[in-house]
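What follows is one chain in structure tokens, specifically the form predicted alone.
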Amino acid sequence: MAKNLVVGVDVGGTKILSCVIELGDKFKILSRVKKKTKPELGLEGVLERINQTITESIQESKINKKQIKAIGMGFPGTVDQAKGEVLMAANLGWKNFLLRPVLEKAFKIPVLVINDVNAGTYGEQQYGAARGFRDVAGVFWGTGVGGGLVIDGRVIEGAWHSAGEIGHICLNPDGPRCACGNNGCLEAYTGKAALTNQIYQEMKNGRPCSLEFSEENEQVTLKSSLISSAYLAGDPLVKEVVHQATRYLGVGMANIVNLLNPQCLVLGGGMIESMHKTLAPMIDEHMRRHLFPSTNVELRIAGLGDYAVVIGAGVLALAEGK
């Protein structure tokens, strides 16, 4: 029996992991190889990045490139998917490139690309913890807050191409600035450089905190293990902005429930990762204060980590190529 082995790739706006995964009733990961994007040198130095990764995850799998029956790539932005085509990759500048068939010139392998986070909700909703339901929604709480859809089975786009993006439903038309230029969306809210703002202003008011900052990186990001670091350790100044942060997002999904009726919602993301244990049953709760009484949404923690998105996209590309 032939074996059905695929080439899932996430790339995102700081690293490119391509995987050969065999699928079946279960997956194996065959190799993995992982590289950083370095979106600083431009379309063409991201895509030969993408196809050096591609080409050494092959490589180390040991797997003659004729038995690869396509390639599925999970891509940041918003992805025109019967084309091919990245219509805005703003974290990489890239704007209406048809990377499909650049790909297939290069690998002779059939080529599927879709939005990332898509593709990590289909990956949990095929292999893991949506797994046996038919409607799911995404939720990917992190640098931004991340949304997908899959209804009866199917990811769905929208006609334009981003449907699913929990992280600019409005909460408040004269809220913060979104970085989507909009107002008050969750995003603004509740995402990592929101709560990075949220602590440092908190801080220059004069209070307290463990964490540290400096006028070279008062603008960065911070990372969620050191937001994960502070909360554990009982920090009161990021305890309160994470709780308040639980509740926006409880909210948001609250409404993605209400308008979308799906039977599982999956939570992940690197805000999720190292504190679910904690803020799982905060944000369940807030969700359900919100719900359509009726509503049964079954509240799951994201299984696949890395994996999700290579997972998610190989199983399309190869349902695409069958």
Second form
Number of protein chains: 2
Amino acid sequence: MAKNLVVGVDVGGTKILSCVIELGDKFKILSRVKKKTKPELGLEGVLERINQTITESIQESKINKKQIKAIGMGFPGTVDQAKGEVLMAANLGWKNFLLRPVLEKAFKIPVLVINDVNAGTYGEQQYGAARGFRDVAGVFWGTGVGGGLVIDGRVIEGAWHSAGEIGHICLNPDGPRCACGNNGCLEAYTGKAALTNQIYQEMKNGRPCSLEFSEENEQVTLKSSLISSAYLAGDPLVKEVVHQATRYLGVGMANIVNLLNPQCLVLGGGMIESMHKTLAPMIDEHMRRHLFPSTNVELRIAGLGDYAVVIGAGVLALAEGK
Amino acid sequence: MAKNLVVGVDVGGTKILSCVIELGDKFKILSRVKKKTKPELGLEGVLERINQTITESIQESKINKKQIKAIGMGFPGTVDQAKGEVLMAANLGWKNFLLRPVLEKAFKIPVLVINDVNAGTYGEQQYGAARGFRDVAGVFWGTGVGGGLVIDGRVIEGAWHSAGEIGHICLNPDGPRCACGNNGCLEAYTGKAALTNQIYQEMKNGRPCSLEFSEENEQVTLKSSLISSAYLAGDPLVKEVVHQATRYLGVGMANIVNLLNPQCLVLGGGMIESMHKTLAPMIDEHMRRHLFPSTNVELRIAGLGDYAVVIGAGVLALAEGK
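The form predicted together with another copy of the chain is what I need now, so please give it after the form predicted alone.
And the full complex, kicking off with our chain again.
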């Protein structure tokens, strides 16, 4: 494979990561610039921050801008890939914003914008844990449960640009209320808000727990790092709540396998990164209990970490010549 | 579109349907031969019956066999499409049988074998209710709940050849036992065995019902026609049980939409054919209650009836030049 230079960008609710990447048989990160962002900056402010991050990453790479073939950007929300339009990004407060033309005007390089989780799944399929598999589902357990689908080597965007919403598979129509308005979504059982609430309710009922909720933060969702520290330190309540969540995650993943038969499921995200040695076998077992008899799947732990989104977006931008 | 001649075959557990079809902008059924079959005939017996049905349909069409470009066959079970191998057909008792070479030897025409529900979904996408849509999910409610997926105009077979097993999406890990061995599958709530059992249990508890269970048939699953007659005649117990099932069907369909975002959902099968005027709006409402906010889908009633499978298999056989 010829070597190609691209910029990969991962825009999040709190940070922007931009990397110049060399893509060949392997990938090589030539530069890495990370900047903080926040919705309070407003659309113009976030856009400026994105531009700065990209510009600095190109400068830092010492590559002549003219050698860079494309910019691929993963964005946290619903994206119309063909138009490069951010339809909805709740974290940032963006709605129906035509992002691609703005970036193409600024950088004079073809740009592709894609949902960040789709980009991450594609990155893992192209260069990460799922390399070599044509049909891959990505499941990322963090604040919520995000997902992406690659079928026959192609990212599935869906007619409404939100395919892969694994967190909103209903696992019980009489189940707990989800933030999306439905009942019994996977995320209503396993999202961090749900875990925090379950832990908090048990503590209010008198169960001991190493985590502390002050008056001010009792409504605040616990960070993955706090949950995982308490889990790894052996806190019985946290372990119980997390283990219960692995069951629902396994059932949700079995549903994906029964419906789509991917060869490989990639599991990643903040809740998995530090706890996968204990949790992945549990999730795998719960999943297998619900697989349709003739199916199977290989479960792999995400391998690219922070780079999955920038690589996925970069490869796709290059492939689409955008 | 040039006109092409193919044979389309629909092999079921109790009957075989073979048609010679002219495919162009529209389809034209040139002949139609239906024969009974049963698993007791054994593999050789069923095979002979298939051959007879195909042969007679060609004779009846008055078409010279040399003009027929391909034979497409929908088969009730798990099929490896590339090999033309029936991996498992529980109704017929077949396992790991390389069907395609046997038929190609007998007819000297390229043969394609595909799962029947996948063929039916493809037929509806090509010439039926979902014509004009690229991304389509088919949901067929009959004895069980079968499904098929067409994404970007291509049938999704899956790495384990059983993609589209919509009936085995888990809607509650603590739900009723399903025949597949799992708990809470859509089929465990909505399959005819489940409906029969629910009706029978209520009758044993003293609820009146127009349906009769004798000592001999109390274990026998009611036919769609019996359930629909009682339903259409206004039997309160049957209506209640069927309506409860529409809720689970709607939730299962919402899961497909949330995961894949098809433009169109085609709803068909024995339970839908006679009752769709009442049931489709209910199913649609239940489904919409569980859709992820940014998604949508068009629900259409299957339009090709008995011909969906023969047409879908025929078109695909022609397209693959097999």
